[in-house]
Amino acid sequence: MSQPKSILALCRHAPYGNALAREGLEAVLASAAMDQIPDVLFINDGVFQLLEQDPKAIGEKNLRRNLQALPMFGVETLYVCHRSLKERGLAPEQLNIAGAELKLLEDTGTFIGNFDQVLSF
């Protein structure tokens, strides 16, 4: 019997502007319910999804249920570049998922190395 695949899904794409955000989210959530939970790493402007979001002014959907749904699905632990963050003028006490623990990366190109399958949205 064969060992399942490791998953990664990259989160590289702000909330807002194009559907990237949201239909990443749902496919980590749909990984999810199948008993496939993959790993989530927000990196350059994704990094923006785990920010308090208002987002009824351009009239949008807030992603923040989506997120808050993470870890009821098994996805507890997010992971987030630290340089993205930097790049941005974001600091980590800014963001905070409840029920999810953050970790930061140094080192992204390794961790995502580590992985059989990468899903980039």
Given for the second form:
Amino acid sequence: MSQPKSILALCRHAPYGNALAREGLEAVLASAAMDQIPDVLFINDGVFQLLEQDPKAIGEKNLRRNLQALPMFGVETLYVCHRSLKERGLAPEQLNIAGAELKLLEDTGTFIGNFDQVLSF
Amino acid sequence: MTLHIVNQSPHTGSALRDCLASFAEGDALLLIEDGVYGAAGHQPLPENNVYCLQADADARGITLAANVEGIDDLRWVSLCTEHNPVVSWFK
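Please could you give me the other form, the form predicted together with the partner chain, since above is the form predicted on its own?
Up next: the whole complex, starting with the chain shown before.
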């Protein structure tokens, strides 16, 4: 048996403006359900996914349910680009996903380079 | 080393800027489709390992900056085999 490949899901889009944020999380959950647990990096506008949200008034389902499902599926560490937070005026304390550890990354380039495969959302 | 592929114009989206913010030493950048608008030398690009699909540049009338290497599909395939992972910045 060959070693399983390491997979990174690169989540770089804000929620609700388009389907990419939701599709990314769904792909992560689907992979994890098949015992291929990817790492997840929130970067660029993707860091907005980690804020508290209330999208009822725009007729969208809250993305937080998907986020909170991640630890239950074995994705317990969520990587977050620190530079992206700073650029958007966000503080790490504003982000909170129950059951998940948020790890701030300074050097995203080296981090990304360590994976076998990268899925972009 | 990572191969980053960008297919969006730097004037419409943040794909190129986002990509370069996550660029590591020794990585390569390939500009394809509307991404070739970033190859004309008006955008800051890495000094080395920057490639552009020549057919896409020709189709759009873009002349490549001096440090950008125009390549064909075969070379694209070999770049994909020489690098790991391959990261798409497509939106």
